[in-house]
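As structure tokens, one chain now follows by itself in the form predicted on its own.
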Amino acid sequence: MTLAFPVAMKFAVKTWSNGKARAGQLQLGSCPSPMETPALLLSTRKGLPLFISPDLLPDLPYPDSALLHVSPLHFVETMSPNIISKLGGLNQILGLQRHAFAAFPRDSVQCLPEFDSSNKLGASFDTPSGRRLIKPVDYMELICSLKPSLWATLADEVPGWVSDHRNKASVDRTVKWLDDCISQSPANGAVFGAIVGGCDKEQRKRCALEVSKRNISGYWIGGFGFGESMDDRPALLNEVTDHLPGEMPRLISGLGLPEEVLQGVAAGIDLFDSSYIYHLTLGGFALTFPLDVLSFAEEFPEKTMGIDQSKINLKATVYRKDTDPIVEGCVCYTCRNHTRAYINHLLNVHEMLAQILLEIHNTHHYLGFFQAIRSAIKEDKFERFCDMFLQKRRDHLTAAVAVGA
């Protein structure tokens, strides 16, 4: 089934796996080509990836890299909303006419929810400019000026350990702010209703049911990555997706690791916001895990794939004279033009180019991971793909712990 919204957004589920995993297409007005889902949103700082400059963006796979996440809170202390609006919004300011922006407050790096300071008036965030109380009217002023292709309503996110009373209050506030945001909604941009509920399945269900009653274009699922365990997460995710319309897109924050992404896909999530690439790049790590399900059964040297068979630390001295690319056969700009030894040198002399090259590779590789997930769903092999990927990671982590002991 395909839904067409008055905000130039179309979403269609094309294929279902035996479970809830699904592959689809998302068309946004600012992008000339539809994006396939499940898809990754690239993290940005004020609209641009943290290390990749605009002239290097075309080297990333397109349209897989077309959807960029931006936090409106990044613009609290920059140009006024009126000036941003007069300049034509974020796409015009940055000159990214072929990309789409998804706006929601949390960015998992700099603008983190501060639940202790939130109240009925607005949500509190720790930002680069200090702690801020963001009210719905302030938030919508930023949304209207930035003109994103899709945006999520303001949410009161809480960690898994809060009291039942505080958790219930977060759901009540989020639903109220949803109505406040919709009433001030701009003419452009698809609205994604925020869903919270912490680690309480009943509150998750209640919020999902309330939000699904509103006239919105999709759903933003928040409150994950805040203290819930890997074992508890599938039940919480299913409690939400089981009560949402199947034909509408679902976006989630807080699930960044490959294992977490697979949990989200298995629950029927379509879009993922992740700071995983940023943290890997900052630590000097490069992704290396195989993207072909048939390769999961093979064993690779630790130097090539890393101790957990997923990433290597290019700061290590073992790579000082290694003239191989990060991943043999990878077609990203970094692997085509540079060696592990060169990046090892850049990291150890603290050259910023190291992070640029690493983020290009890690982004390219992680987008390939999402492509492999989509292919597995289309070929009805997602469950096998998931089981083999997780088992390989589990085996090597267990072996690493045993060696360390």
Second form
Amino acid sequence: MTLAFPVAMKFAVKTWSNGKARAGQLQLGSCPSPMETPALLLSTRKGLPLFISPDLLPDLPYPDSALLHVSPLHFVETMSPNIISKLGGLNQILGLQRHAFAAFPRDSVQCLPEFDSSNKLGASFDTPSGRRLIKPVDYMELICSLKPSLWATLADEVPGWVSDHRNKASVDRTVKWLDDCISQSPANGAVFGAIVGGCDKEQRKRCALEVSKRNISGYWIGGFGFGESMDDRPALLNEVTDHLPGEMPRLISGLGLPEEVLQGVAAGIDLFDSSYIYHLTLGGFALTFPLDVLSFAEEFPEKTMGIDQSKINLKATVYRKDTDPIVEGCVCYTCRNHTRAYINHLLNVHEMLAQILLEIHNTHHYLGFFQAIRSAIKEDKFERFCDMFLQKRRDHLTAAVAVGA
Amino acid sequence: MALRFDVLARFNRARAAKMTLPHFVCETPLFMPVGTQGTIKGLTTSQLEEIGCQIILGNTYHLALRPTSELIDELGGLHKFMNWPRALLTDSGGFQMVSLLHLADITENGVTFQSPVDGSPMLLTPEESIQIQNKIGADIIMALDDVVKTTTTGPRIGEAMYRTIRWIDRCIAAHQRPDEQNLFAIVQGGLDPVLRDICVKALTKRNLPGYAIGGLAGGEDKDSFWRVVAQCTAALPEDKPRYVMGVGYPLDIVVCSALGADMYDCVYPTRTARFGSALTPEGVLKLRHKAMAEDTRPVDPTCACMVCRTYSRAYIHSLVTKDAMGSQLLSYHNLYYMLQLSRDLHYSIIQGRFPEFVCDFLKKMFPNGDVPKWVCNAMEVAEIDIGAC
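Having gone through the form predicted on its own, I am curious about the other one (the form predicted together with its partner chain); can you provide its structure?
All chains and molecules follow, beginning with the one already shown.
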């Protein structure tokens, strides 16, 4: 039985702030309730989280956790477009009727653009099944079979340090492939046009302007998270968002850390694909930074120094006998059921359950961070939120250095 | 004693019972997943509860190494440490030592071995094993036995059997929590019926809460295997549980249950899952096989587990050996299969349709009627007519 493609996506900005940050609502056909933005996409491998078992997905905050990123490249060599279609597309294959999928090739972990090998025919990626040159026609075959709720067109992403010539070519190709993809676009599924341009403000602007001429549903911003300096980034982001229609959603890959997310939100970006949780989880880290940044800071300004730790390394021996949950008061499955001591043990004996429990908590916590961002924007306190958040992290580092001195 | 064993129904030698342990009321026959290091690989305790797991086995050797029995004790016992509300069983640590450690040796005192941490000589005595298990706090603890490979011949088998008897008395004396933890003795004696008989009688005299049949599941031929189980189940007390250690394959569990055994443990279901194999009524399904890439059916169309209700073989094929989720999903299914088998055994006996269940099981596994000879022989002794299969 072939099911209909999910209903077209609807996005609306609900709160404009004094700056460019905005809070919005994203309605995706497969989700019964709309998602609020700015929002985090959850990372997946072939549509399922790396470790969180599917029956534990409902335990995550919903609809915050409704949008999942999937890379079509995950299926290359493991599931043919034919069988994917036969099985009815992603929502059917995974039995996830209440979730929506956002498909684009780059996942910042396994599927990385290999700009040296890209050419005018297609974009090259390093994937689990080796290096692949993906042409628009092949890419669209996968997209049509996967039936995601939203998908990005194929981009030629390059890092900031390539030649001007190469960077310009990447914009030309990306715009051309945008048109190629749209022409083969399935009837449903929201199209997000890819925007590149490296670290060249002119090219960023040019790409944004070109892409916004097309009849599409949103924008996927690529080319960030390739080692460009954090100080240079806001200007580049603004160069993109300043030239995009305000009411259209913007999705970005490669901004993973909380500070980077804040940069993106400040530039008017709505959706974030991040590998932060993945790296934390694999390293045995659990997020612990306080989420109620504003109220905490306002009430106890003196106490912001030194108590804030953004994360803990549960492999450390100090946790051997710690019977507290990762974060007191956290309502995630891990914190409700298990102790730091148990996770410390699991990490020491290399048991997979450690990663499962950490991915659950870190996802829960990071979704809480996005919730805090949205609240701040709605209360028109986003700038203060950013300042307080960044200040606390700097204070912590200063305190740590002072202690060590 | 901290155990009640009530036989609710029988079919000849097979029995369905209610076993009341400090942490859980169990239904036997039952399969116990092996949670070696205080976790079942890749599954949460809530999932285990959901699929009907009643008892989990923990390995004393591994837990004593990390995080140590002292730490577990300090934090309130293994149940609390893992947050597992149901029953736990720990083995003595002896088997792992002998099989895992270089230069492990058995003397009258205990098992001598080199510490895996720094190579220094160490000794695991019956007293020490029980002490460690007292700290871990499982509902059922196993005596330290002198176990030999079933392929061993000669006087070593007899020596091990007699030593096991001497050691059970030391275990009993060392056991500090008989009101909370049930000490099971382990019958040894290799494949020799005379030795097995001596052992059964001697251990029965000690009036323990339960008995295990040890020293099997080690590569002996199937015909010898079932005969030892049959002999032991015939001789052990009726009103106490019988635990066949290290078993195993679904077929072996069905046969042993027909012969009157109640409890089983094995790493097989979870281990084979990590290699991409699923347990089904027809046998083992290798999800890695190329043919699976185009197969849109569930792993087991007759299985009600979350994995079989949701995913296709093609999708699982894409995950196995490449993504951790593949191991997780197959482990989930395989354990569900084993626990469903346990429920089927228990309820078919209760509902008076055990022989029909056995026949149906064999028909599915051997659709061409080629039931192995050893199974036929065993079923004859169990007085179950499988002629129709």
